[in-house]
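One chain follows as structure tokens, the form predicted on its own.
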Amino acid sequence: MMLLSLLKKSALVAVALLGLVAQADARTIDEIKKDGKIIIATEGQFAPFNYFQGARLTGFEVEVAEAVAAKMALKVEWKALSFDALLTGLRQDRWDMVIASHGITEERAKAVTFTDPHYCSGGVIIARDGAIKTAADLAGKVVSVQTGTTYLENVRKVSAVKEVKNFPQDTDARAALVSGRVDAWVTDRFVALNSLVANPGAGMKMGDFLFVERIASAVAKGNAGLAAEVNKALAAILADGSYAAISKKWFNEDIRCK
């Protein structure tokens, strides 16, 4: 009996223990800058904006990361794994930061912090038939678009989409269309123009904005101290030239909120 209550007992620590783990608060821009190294999270899946090319991570948000981190005199350390536990981990302050084309909502802000827009865009609708161009279009027809994205929110407003079919990558939403399981695709629009530029030969064809957006990266909600030196930061390069230069070289303008 003895020693079965010092075993219950036991476990009761482990669990409390856990507990104070999980409610670990976020890093602070001291603690960071004390580490010299802030950790960043993204998809590595979504190209052009972020994706590896072999084992390197790249694309145009993580080069605006880094020149961001550099600005704040950081190393970035980065973390990828798939879109819809980025934001979940980020409110478990698995890392400090997450910049993988999050569109700003309300329902999103309510459980992080935005920093401020770093490019804005929006959903367009992708088909093989070029009638298929506007959300009136779209009557009747499947559509495919990525889980946990606006895209998906968006679509589900459209009331005479006949389905609406969502896969963990949006690579899987665009092959999708390719492959004639759906009707349209909805995606970002320099999404949409790097896959059409890619594939030539698949027959898309991009109609009208879905929905406009700002994007940002996000923070842990209420850590408004790392926030401020993000967007301090981001507003240095946006003003140094240093943004244009990577929007130019990946999209040859500059796509930053007017």
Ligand code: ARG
The other form holds:
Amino acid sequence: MMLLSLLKKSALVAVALLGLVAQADARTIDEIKKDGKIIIATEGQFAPFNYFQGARLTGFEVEVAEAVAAKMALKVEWKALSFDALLTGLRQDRWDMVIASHGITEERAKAVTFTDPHYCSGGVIIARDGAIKTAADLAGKVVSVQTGTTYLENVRKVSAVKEVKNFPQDTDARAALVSGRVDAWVTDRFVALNSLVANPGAGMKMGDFLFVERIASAVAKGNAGLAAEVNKALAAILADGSYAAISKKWFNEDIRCK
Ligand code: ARG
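Structure of the form predicted together with this ligand, given the form predicted on its own:
Next comes the full complex, and the chain you just saw is listed first.
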């Protein structure tokens, strides 16, 4: 008994220490400034927000992050990883920031610190059958979504859905719709618009919003100094016209949260 409780206690101490060490490792804004570059992770498979044009990482969020970093007088070192690795790696202090269209949710906010949002959007329903447009139309249907996203979470709330099929990449969730393996796909409204234009022969039609969300970057939980500087830089590009120009270039409209 004694030995067991001693073991339990030392295990608790070890876990607490690990927690401290993990927190202490996130680079502070001063350390990042001294280094001259910020390490930002994204996915690179979510056009037009973050994606590859050949070998070059590009997209609206890539340009917004570059502009934010430039305001902070920092260069960016980009990392591209699978979506599910992004927030996990942030918690392990493998990069300073993540920008990959994450919706601000309570659940995620327990694990990371969100900055101010850089755009507002939401999940829409896309189908080839024009009769599938609303949440009610998803009754008895098979729906595809990307794993670990707010799309998955929100489709699950539609209790009448027959089955939710998860894919590690959103592009595979789309492919499942195009090849007729699912009845509907739920993704970001701007991703959907982009896909409809890029695949005119696929017969995809965009229905209603299933939910709306505010999209933000994330830094390590409690890295308030970095979050404050990012927010200041974001406010500056929102005010000086550079955000508006980037948004106009990618969407022909300003997609900031209003
Ligand atoms: N907005 C959704 C979410 O918060 C999807 C984000 C997907 N991002 C990506 N890079 N694939 O979960």
